[in-house]
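As C-alpha cells, one chain now follows by itself in the form predicted alone.
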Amino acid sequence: MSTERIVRVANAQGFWGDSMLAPIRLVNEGPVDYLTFDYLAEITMSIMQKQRSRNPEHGYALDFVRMLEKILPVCKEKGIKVIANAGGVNSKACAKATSELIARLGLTGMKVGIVEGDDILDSLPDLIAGGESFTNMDTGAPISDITDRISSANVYIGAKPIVEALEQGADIIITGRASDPSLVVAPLVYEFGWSMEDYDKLAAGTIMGHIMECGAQCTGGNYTNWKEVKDFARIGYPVCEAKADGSFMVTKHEGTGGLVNIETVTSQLLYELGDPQNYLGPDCIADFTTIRLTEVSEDRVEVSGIQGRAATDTYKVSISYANGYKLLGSLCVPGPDAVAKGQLIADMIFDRLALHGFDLPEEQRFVEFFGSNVLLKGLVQSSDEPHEVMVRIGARSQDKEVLSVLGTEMAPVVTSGPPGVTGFAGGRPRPQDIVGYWPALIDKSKVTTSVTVNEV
C-alpha cells in the first residue's frame, strides 16, 4: 500500500453566485486540505467597483463571508485552509468582515491573510505616462479610446504572494484578481516545496486549477451526456488529490452525485481553451497536449505527464469601461401565427420609437423569437409552427433617453397590438449600463504585490 503524501484541494465556487451548498458539503462529506473559492470574472470587477463607490465597505463578494459563517468551525477543527479571490476591489474590507466573523464565532488563533497589488486603477495614468500601452489585445485599439470611461483595471497576479501568505501561517487567504489556477498552484508549491522555476510542476498545478475552476463542470455539470449523470441535486464538487511529482487524481466525495470520467474531465480541459500548447498563465505556460488521462476506477481520473515552460514577462490586465446602455424586454405571444405576430410586434415598437423622433439603427436593435429554434438556428432544422413564442426585444445606445422611450412602448402592445399578448408582469424595462471589456498586457516589473497576515 502506497504511503505517498497526498494534498487534497477542492473548489467550492466556480463563479460569483455558485451554490452555497458546495462549501458546506465539501467540508462535511469527505477529506479536504484546502478549499478554494473562485469568484471573479471579467465583468465582476467592474460590478464590485460600482458597489464600492456606493459603499466604501463593499466591493467584494459579500456572500463569501456568509458562507464562511457556515463552514469555519468545521474548517478550524479539521485544519482546512481557505483561499479565495473574494476580495474583488476591496480585499481589506473583505478581510475585516472575515476577522469580525471569526471573533463573533468565538474562534481563536486563526490567521487571515490578504494579497494586494492587482488593482492598478488609480495608478493607470502614471503607468500610461511611463510607457505602458495597454493596447486592446483583441482589436489593437489604443487605450486613449476609453481613458475617460474606465471603471476598473486589475492584473491577473500569480501564486507567489499566496504562497508567501501560507508561509506566514494564514488559515484564510483573500486576494483580488488572482488568476483562477493560481489559487490551486499556491498550496501545492507551499506543501511540496516546489520551486517557482519548476515549470512542469507549475504547469501541472495550473491544469489542476483549470480543471476545477468552474466547479462541478468537471464532475458532470454542463456535460453533453447528461443522462449518464446521477443525482444532479447532490452533484459532487471537484476534489483533486495531488502528489509531489505533479500528478493528481480528479475525483469527488464518495456517495455524492455527479460523474467523473475521462469525458467529463476532457470537457472542462477544453473549456475556454485557446492554443493548447501555449496556455498562458502568470506562473508558467502549460502544454495541454502533454496531458495523460487514465480512468483508474469509478469517479477517479488520474492526470499526469504534464509539461510546462517559463511564463511570459507580462501579466494580463482586465480593464472595464462604460460603453453605453442596453435595454431588454419580453412579451409572450400565443398562436396561431405566433412568429408572424411577434415580428409585427417588434416592427411596431421600433416604428413607434421613430414616431417619438428617435432613429435607432438596425445594428443596435435586438429581436428574438424564443421558442422558434433560435438557440440552434442553422444547426437543427425545425419546420413546426410554435404554439407560442417569447418575443425578446432590446437595443443598445449611447443615448439613455432613446432606450427609456423604447421601454415605454412595450406594455401598450398588450392593448394596441395583435390579440393574446401577455407576460408583461415584470413591469417596464429600464436602461442598464453596458460594461465594456478591454484586455491588455503589463510588464511584470511594473506590478508590486503585498501580503498582510493578521491573527484574530
Contents of the next structure:
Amino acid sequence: MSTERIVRVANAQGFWGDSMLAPIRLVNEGPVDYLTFDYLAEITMSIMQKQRSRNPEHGYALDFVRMLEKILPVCKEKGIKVIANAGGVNSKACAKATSELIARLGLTGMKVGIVEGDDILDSLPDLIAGGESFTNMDTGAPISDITDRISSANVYIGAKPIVEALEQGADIIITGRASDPSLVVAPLVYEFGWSMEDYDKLAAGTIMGHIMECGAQCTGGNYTNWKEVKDFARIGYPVCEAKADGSFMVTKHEGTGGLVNIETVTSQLLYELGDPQNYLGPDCIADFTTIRLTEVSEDRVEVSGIQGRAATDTYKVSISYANGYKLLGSLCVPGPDAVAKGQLIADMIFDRLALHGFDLPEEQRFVEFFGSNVLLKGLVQSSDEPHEVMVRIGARSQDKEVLSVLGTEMAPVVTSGPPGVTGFAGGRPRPQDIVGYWPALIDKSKVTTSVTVNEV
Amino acid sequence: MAKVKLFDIAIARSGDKGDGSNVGIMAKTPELYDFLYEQLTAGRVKEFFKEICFGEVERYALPNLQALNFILYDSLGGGGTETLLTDAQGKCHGTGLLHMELDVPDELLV
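Next block, the form predicted together with its partner chain, ref. the form predicted alone:
First the chain shown before, then all remaining chains and molecules of the complex.
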C-alpha cells in the first residue's frame, strides 16, 4: 500500500447562494482536511459595500456564519480547517461574529484568522494620483469616466497571506477578495512546503481550484449527458486528493450522487476559460494545454502533468460603480397568435409610456418572447407557432422616473389588451440599480496584505 | 458521410466573460477531435451564432483535452448586471452549439 501523503481539499460553496446542504454533507459523509467556500462574484463586493453602509457590522456573507454553526463542532472534532472569502468588505465583522459563535458553541481553543488588504476603495484617489491608471481591461476606457460613482474596489489577492494564517495556526481563515483558486492553492503550499516560485506546483493548485470553484459543476452538475448522472438531489460536491508532486485526484464522497469522469472534469476545465495557455492568477500563470486526465476508477479522475509560469507583476482589480437603472416585467399570453399578441403588448406598453410624455430610445428598450426560441435564437429551426409565450418587457436608463412609469403600464394590459393575458406575478416591477463592473490592474508593489490570527 | 448533430459527437459547457461568452466543446474521440479541429472554425461558429453574437469569435485549441474553446464577443446584451436577456450569462450557448449539424465521415461514428 502506498504511504504517499494525501491532502483532501473540498469546495463546499460555488457561489453566494449555493446549497447549504453541501458543507454539512461534505464534513459528515467522508474524509476532508480543508473545506473552502467561494462566495464572491464580480458584483458581490458592491452589494456588500451597500450593506455595510447601512450597518457597520454587516458587509460580509452572513450566510457563512449561519452555516458554520452547523458544521463547526464536526470540523473541530475531525480537525477540518475552513478557508472562505466570506469576509467581503468587512472581514473583521465576519471574524467577530465567527469568534462569538465559537464561544457560544463552547469550542474554545479554535483560532480565527483574517486576511485583509484587498479593499482599496479608500486609497483609490491616492493610487490614481500615484500613477496607477486603472484603465478598463475590457474596453480601454479611462477610470476618469467613473471616478465620481465608484462603489467598491478590491484586489484579487493570492495564496501567500492565507499560507501565513495557516502557519500561525488558524483553523478558520476569513478573507476578502482572495482569488477563488488561491483558497485552494494556500493549503497545498502550507501542507507540502511548496515554494512560491515552484510555478508548476502553483499551477496545479490553481487548476485544482478552478475545477472545484463552481462546486458540483465538476461532479455531474450542468453536464451535457445529464441522463447518465445518478441522484442529482444528493449530488456529491468535489473533493480533491492532492499529492506533493502536484498531481491530484478529482472525486466525491462514496455513496453520493453525481458523476466524476473525464467529461465532467473537462467540462469544468473549459468553464469561463479564455486563452488556455495563459490562465492568469495572482500566484502564477497556468497552462491548461499541459493537463493530463486519467480515469482511474469509477468517480475518480487523476489530473497530472500541469505546467505553469511566473505570475505577472500586476494583480487584477475589480471595481464596481453606479451605472443607471434597469426594469423588467413579464406577462404571459396563450395562442393562437401568441407571438403576435406579445408584439402588440410590447408596442402598447411603450406607446403608453410615450403618452405619459416619456421618450425612451429604441436601444434602451428590451423585449423578449420567451417560448419562441429565445435561448437558442437562430440555432434551431422551428416552423411551429408556440402555444404560449412569456412577454418579458424592460428597459435601461439613467433616468429612474421613466422606468417607474414604464412599470405602472404592465398590469393594465391584462384588462385593456389582447385576450388571455395572465401570469402577472410579483406585483409592479420597480427600477433596480445597475452595478457596473470595471476590471483593471494594479502594480503588485502597491498592495499590502495583512494577517491577524486570534484564539477564541 | 452522415448529417450529425454535435450532440452525438461532443459535449459542451458555456459561461460568461464580460459582455461575451465562452463555449468549450470536447470531442468524444481523438479522431472526432481532429475532425472538429478542421471543420469547426471560428468563422463557422460566428455564422451559426449570428443572431446571438454580434462581435468576433476567437478560437483556442486544447488537443490534450480533445477540446476547443470559443470566445463569442458581444453576445450577452451588455453582460454582467446590465443585460436583460433571460440567458444573461450565456449558460445556453454550449447547448446551442451542440445543435449544429455537420457532415461526419461514417468511419468516425463508431
